[in-house]
Structure formats: structure tokens, C-alpha cells
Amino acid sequence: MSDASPLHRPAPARPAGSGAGEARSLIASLAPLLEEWLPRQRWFAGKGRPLTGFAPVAVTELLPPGRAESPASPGLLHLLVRARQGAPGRPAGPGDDCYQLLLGAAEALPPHLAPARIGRPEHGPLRGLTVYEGLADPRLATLLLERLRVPGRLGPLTFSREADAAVPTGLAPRLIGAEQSNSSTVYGERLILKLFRRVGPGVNPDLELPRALARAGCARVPAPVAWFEAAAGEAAADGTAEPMTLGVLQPYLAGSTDGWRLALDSLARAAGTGFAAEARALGAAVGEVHLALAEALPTVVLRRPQLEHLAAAMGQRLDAAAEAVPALRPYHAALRETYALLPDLGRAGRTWRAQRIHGDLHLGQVLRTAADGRWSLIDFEGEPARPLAERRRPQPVARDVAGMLRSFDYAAAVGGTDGGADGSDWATSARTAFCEGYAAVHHDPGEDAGLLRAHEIDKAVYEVLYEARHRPDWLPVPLAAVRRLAAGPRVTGAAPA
């Protein structure tokens, strides 16, 4: 790499000096390639809006390409860039999404890395080299694991490891290709590194909550082994600049299957086999995690004013979804009525507890180990589309319960086929069993039937908007739930409100 190569230098919000200039030069040279490549990535959040430019937040050279002892060896660049979308000419700023990129750079790519190719810059520090997705290269993925093994700093990046945790050597990396909002690499079937793609200031809940659960002695969630962060490029309104969580290394639960796959397998079998036993055990596991989170982290009390705020936020999301999806409009008034009843739950001084929760709980976020049938919860990031501050806010546990109930309905709609289990009966049985399992260790969700129904509606409305934008063929699934919920309360396993 030429002398203009940006070595470990963060680019401040208002770049100044040679370091910032080098970072701008690099990003400018990569911009034509990123404008074409970035929208094709499953984790890119700005689909449907044109990219009009990029601004560097931080540029760190983890490994220079073409070292003297091995001229053909690849290099690895770590980039944090803001992607500008919308009107051309506007400079990228704090309001634009910030993405984490790991770019390999080599003179030529071997055939097995051809699908990872991004392109060859026509100018700038990487001119003459092929740039590609670095995580796809086992050599570079191994380098990242080596960085996590030894705590320390490299420019704006800070690598940390739990004091009593060990990171073995010689673990072969395997990139997982099924994720949408992040990227994960499994090392030797023993560890898994989740790399957050869309990042911002503040501790990511997928690091914060598993660490808190580990301190509380909860074994239902894999405890973080190591992680890395970056100094924020801009200060918040109060003058602080929280670091950005970039990646978390955790134990890999080999021999486990996610709940979605298990549910579909159950539905594919003859009617009558059901999923009740698994759902009941899962409900107990979720209840255990909720109890541990309430013990490990602060909770707040929900009274009538807080319920009014909750109802107003749900109503705003419903209004926005109905504006975007005409098929939702016939049910708008009935759903609004359910939200309007929420503040009345606080009459006579009754209160609820809000606490940290999973935030995006569904069958794809739980794993069952074949050897002992034990359920574990993963992916505590929350809904990636929501702001980080919102995802870190205490919320009623009813939101997680509602998310899992909606997931049972989704599985029944997708997997209920001729010759297999009846989807409606399967979902009813699974929902009931889950609530029973949860009640055995926590409390009966039916005691908060009105709150639970409001959260289930809120989740179904979110699903309607998501499916309309990304998977129109799936839109009938959440619309069926909206139709049912608009007609009247349904809290399986408990008396209606």
C-alpha cells in the first residue's frame, strides 16, 4: 500500500489534517464500488432509496496487503462509513446510517472467493488491488479472531475479553450465509462471532444483556467471550461520545436446532403429534430469562401515564402502517380501540413492571440442544430497525410473550400442509402450552390479557408493514392475525380481558 494508506486513523465528524484527508480519499475511491455492492447486501437497511455518497467515520488497517515476506498476501481494512441516501449534494451526517465493513484487498482472488468480489478501485490507495468481502476469506476471518484473543487497542478500535474466558487457537472459520441484519462466522464449531453491520453509539443489547445474565448466573444465554468496539465519530447532544459495539464472540451451541425449524418439522408430521411439550419448556426458559434480567438490571413501574404513552406510540405505528398498507385500513378503528383501553388498565392505582427484555423474540431466536432438549435464547439485539435507545428501554415482558405467540401463528401458516398437522389447532396448542410453561416460573400472561393483546396487535401491525415492503407474498399471514385480533380479544391459555 502507498504512503497515503490510512493507518488506524479515525476520521472526526469534521475532518481535519492529513489523517482525515487520507480517509476521505480512500472512501472516495471506493464509493463507485460501494454504491453498487452495498444495496445488494441482505443487511443493508436502506433498500429502495438511492445511495448518493459516503463519509468516513473511522478507517483502520488491520493488515496491510502485500507484506514484504509475502507479496501476494491479502490486506484487511476495517471501515465505518456513513451512507448518504436521498437528495444528491447533501453531505453525509449523523442522521445517516453508519455501516461496518471489513474489506479484503489483494492483487488477485482465488476462484473460491470470486463471489465475494466488490471490484477494483480506479484510483486512491487501493488502486490496482481487488477489493472483496473480508469475512469470506478464511485467512482474514482468522486474523479477526486473533485480534479478539488479545485485549488492546488499535487506533479507534478496542478489543476486550472476559478475564476468565479463553479463545483457542487453530479454529477454522465458517461464514454463515443465512443472516439478514448482521454477519456471523463460526470458528471450529466452538465459537461464533456476530458482526453488527448497522452501528451507532451505545452498548448493543446483544453484548449488554448476555453479560448481565452471565453475572446473574443465568445459563439460558451463551455468555460473551470477547467483543470489540469503536470510538464514536461524533459526540451526542450532551457532549458525550459513547463507543459503538461492533462485534461479539460467544460460545457456539453445536448440535442445536432453532425453534423455527423444529416447529416446521412438527407441522410436517402427521396431525396430532403437536408441539406442546417443546412450547411448554420454551415458555419456562423465557420466564427464567425474564426473571434473571429483572434481577440483574434496573426496572421501572408502569402507571397510567406510562400506559398512555405506550398506547400513543402503538397508535402512531398503526397510523403509519395503515397509511402505507391499504389492506390494513378496514381494521384500523377496531385496533385503535384496543390501544385506547390500555390507560384504563391503570385504574385504581394498579401498576406493572417494565424491565429489559429480549425485544425481538420469535422461534428463530431460540435454540434447542438435541442431546438434552434444553432451550437457549440468542440474538438480544432487538428489532434492528428501531433506534438503539428505544431497544435499550425497559418494556413490559408482554412484548416478548406476544412476539413468541405471533411466531407460533407464523409457523402454522407457513408449515401447515396437507398430510401434516392442522395449522390452526397446532398454533392453539403451542400458544397455550407456551403460556403454561411461562406461568410455571414467572406469572400467568392471562393476568395481563389486555396488555398482551395490545402488544400482539402491535407486533402484527409491524409484520404487515414489513411483509408489504419485503415479502408481499407473505402479507396474508399477519393480515389474518390482524383480522382475528380486530374482531375480539384472544389470549390463548388465559381468560380474555
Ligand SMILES: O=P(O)(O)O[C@H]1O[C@H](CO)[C@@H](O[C@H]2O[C@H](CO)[C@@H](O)[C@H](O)[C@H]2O)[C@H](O)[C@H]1O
Given for the second form:
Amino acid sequence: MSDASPLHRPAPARPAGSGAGEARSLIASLAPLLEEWLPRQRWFAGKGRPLTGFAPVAVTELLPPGRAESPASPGLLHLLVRARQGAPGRPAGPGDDCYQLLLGAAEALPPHLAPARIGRPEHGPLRGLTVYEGLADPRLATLLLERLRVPGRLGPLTFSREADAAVPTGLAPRLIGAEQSNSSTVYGERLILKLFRRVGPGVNPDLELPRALARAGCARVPAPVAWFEAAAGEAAADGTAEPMTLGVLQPYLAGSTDGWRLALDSLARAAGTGFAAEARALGAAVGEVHLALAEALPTVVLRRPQLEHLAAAMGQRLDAAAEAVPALRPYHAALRETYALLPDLGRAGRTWRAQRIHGDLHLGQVLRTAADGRWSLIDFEGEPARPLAERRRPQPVARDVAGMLRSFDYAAAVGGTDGGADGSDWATSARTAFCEGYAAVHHDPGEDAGLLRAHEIDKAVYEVLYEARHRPDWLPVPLAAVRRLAAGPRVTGAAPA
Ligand SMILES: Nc1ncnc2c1ncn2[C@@H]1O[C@H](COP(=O)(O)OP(=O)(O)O)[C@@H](O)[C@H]1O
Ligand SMILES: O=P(O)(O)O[C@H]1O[C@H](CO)[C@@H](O[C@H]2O[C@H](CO)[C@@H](O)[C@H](O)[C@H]2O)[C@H](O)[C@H]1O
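Right, the form predicted alone is done; let's see the coordinates for the form predicted together with the named molecule.
Next comes the full complex, this chain leading.
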């Protein structure tokens, strides 16, 4: 880079707050590029609504520790920006989604960074440089790990580390996850840093729950090593009320395979040996995590009024999904009738318990290590589309059980072929075994048949919306489940949903 590189002018190099006007100028110059690039990212939550503007929340440049700005080592630009969607005219504000972006800028991109290109701003502090996805650049990804090694603050960013944990140096970064809700970088096959993309005020459950589980001695979840947040209030240009969790560093389970891959492999085997042993062990692992979460964090009792509230929330989600996806409408009335029965579960003083749960449990969120065949759970963020406050509320464990049962159905629908195992038999056997494994350490999910059925419907409805937005080709998978669930009651262990 030349000495004249605008990256090293003070404007973007300082935290916002000390140069809010400069941050605005930077974001304004990037806006035309982001309008084109952001909607193409899998993690972009606002698909289908036009982007009409951006506003900076915070702009920070990360430099190598102990080194001042230098033309020879440009830093990692850390941006928090609000994306305005919908009708133009209104300035972006606190009601709009806030995204975490990590950008690099260079005069010319080496070939290995060509796929990471975002574009060249025509004006502003980065004019003349090519802006690119910074995480794809090992040199910039290393800056982030280096910063996480040392607790402390950098402008609006706060870096923290568990007191007894160490972050080794010299770990080579590798970006994974084009098809995910967030972005993750693996360092030296030993650590993985997950960077949340759509961020909001309040601790992210993907930091909160694994830390609580680690403190409770539960070894089913990789324990956070370090994390970083954006400060609340005056550090953010728009006065955000609580700190926002931005990234979590945790041990990388090298040599592990996720449950989705294992399920598809099992379905592809013509002999159809099934998945029962794995599903039973998985049920026990989930039960263990639920027990530990109920010990570590507050639980609440659900009586009829709370069940009414639950049914109303499910009904609202159904209404919104049917509004957005016309194919759901023929089942709307039948599903609503099922929800209407939910409050009756609280008749005659019968109570249920709600606690903190995983919240988006499926086969892609469970990893089995090859060495000992042990299951671990990851990604406690909850359903990314839901507001953070809602995801942090105690919920019935049936929600997680339902999530995994739906996932067996997904695997059977996607991987059950003529040459391999029969999808329907495979799913029935996996569901039954999962529930048996769960019952061995917790309680029999079949005792919650009504609650489970309502949550399976709620999950399938969520999936219809998710697939319509992200993978329209997969929409028939949850729609088929909705059709079956709308047709009649079903309890655990019987025919697959
Ligand atoms: N601790 C870990 N060890 C090994 N692989 C992991 C670990 N955490 C995440 N992964 C891998 O990264 C992928 C994405 O992680 P996840 O937390 O599910 O992110 P997202 O919210 O973006 O889906 C997982 O599907 C898994 O393959
Ligand atoms: O990105 P996340 O892992 O947090 O979760 C989202 O994406 C999932 C798909 O990657 C989606 O899961 C759905 O598809 C899975 C198969 O790809 C299937 O196993 C799940 O049962 C099904 O829900 C998940 O819903 C979504 O939140």
C-alpha cells in the first residue's frame, strides 16, 4: 500500500464517537457497495425487502497489538451498521437491523482474496482501494484472535477472556460457513470464533448458556474461552441500551461430524442399518444439557394463563407465516384449532415447567466426535429470526425435543432414497430411539404429547418461513410435515411428522 492510503487517514481508524461525522462519511461511501453485497449473504436477515440506507453505530480499526497505524500493515475495519429497509426517505435508526461487518481494504487484491471482493468506493476515505470481506484474509483474521488474547477495550469494543483460559499464538485461521446464519473462523484446528452477524442489545444466549453450562460442570458443550462485545450507550452512535455480544471463541472439536451428515450417511446405506443407537445417545445428551440448564438458570411454572400466552404466540407466528407464504394457508384453520387446545393442558391445576433451552435444536447443531462417539451441542443462539428477549425466555423442553424430531423428518425427506433406507421407517426409528434416550436421563417426552405436537407444528411453521426466505427448493419438506400435522393428532413414537 502507498503512504497515501486513505485507510490510514484518521477518519476510519478511530472508534466512532471520536469521529461520528467521519464514520458517517465512511458508511455513506460504502452504501452503494453494501446495497448490492449484503442481500447476497446467507446471514442477511432482511431478504425480500429493499435496502434503502445505512447508518453507522460504531466504526473501529483493529491494528496489531502494540503497533501504531502503519502503511505496511493496514488494519481490520470493524463496522456496526444499521440497515434501513422499506420505503426510502426515513433515516436508519434503532428500529432497524444492526449488522456486524469486518472489512479489509487494499489497492489490489491477491488472487486468493478475489472471491471476497465487495467493491471499490467512488468517494470517501477508502476511495482508490478495493474493499473486501476481511475474515477471508488470514492476516486480518489473526488480528482479531490477537485482540481476544488480551482482555481490554478498544473504543466501543470490549474484549474478555475466562480467567483460567489461555489463547495460544500462531494459530492459522480458516474461514468456514458460507451457508450459515453467522460467520465462523477456525484457528489452528484448536479454536473456533463465531461472529454474530445480526446483532442487538443484550447478551447473546450463545455466550450466556455455554458459560452457565461450563460453570455447572456440563461437558456436553464447548466452553467459551473468550468473547467480545460492543459497549452500550454513549460508545454507540445511536445510544444502544445494553452491550451487544459480537463474537465468541471456543474450543474446536476437531475430527467431529455433525448429526446432519451422519444422518444422511446412515440413510444412504442401502442396508439401512438405521440411526437408532446414535439417536438414543443423542437423546441422552440433550436430556443431560436440559437438566444442567434447569440447575444453572431460573425456571418458571406454566399454568393455564401461561399456556394461553404460549398458544397466542404460536398463533401469531402462524398468522405471520401464512401471510408471507400462501402455500401455508390451506392448513391455517386446522393448525389454529390445535393451538386452541393448548391451554386445556393446564386444566385441573396441572402445571408444566419452562426453563432455558437450546431453542433451535436440529441435527446440524450436534457434533459427534470420532474418537469416543460422544455428542456435543453447539449454537445456543436460538432461532435467529426471533427477537433476542424472546429467545432468552424460559420455554418448555418440548420445544427442543420437537426441533430434533423435525430434523429426523428433514433428514428422511432429503436423504431417504430408493437405493437407501426407507425414509419413513428411518425417521420413526430415530424418533423413538431419541425419546427413549431422553427418557433415560430426563422424562419421557411422550408424557407431553399435546405440548410436543404444538411445538412440532410451531417448528414446522417456522421452517416453512425459513425455507421460503432462504432455500425455496426445500420448502416442500416442512410443507409436507404441516400437511401431516394438520391432518390429525400424533404422539411421540408413532408415525413420523
Ligand atoms: N466447537 C466446534 N467444534 C467444531 N465445529 C464447530 C464448532 N462450533 C461450530 N462448528 C462448526 O461450525 C458450523 C457453524 O456453527 P454454528 O454455531 O452452528 O453457526 P451458525 O449460527 O452460523 O449456524 C457448525 O455447523 C459446525 O460444523
Ligand atoms: O443457521 P442455524 O443452524 O442457526 O439454523 C437455521 O438454518 C437451519 C438450516 O441450516 C435450519 O434447519 C432446518 O434445516 C435443517 C437441514 O438443513 C434441518 O435439520 C432442521 O431440522 C431444519 O429446521 C434452522 O431451522 C434455521 O434456524
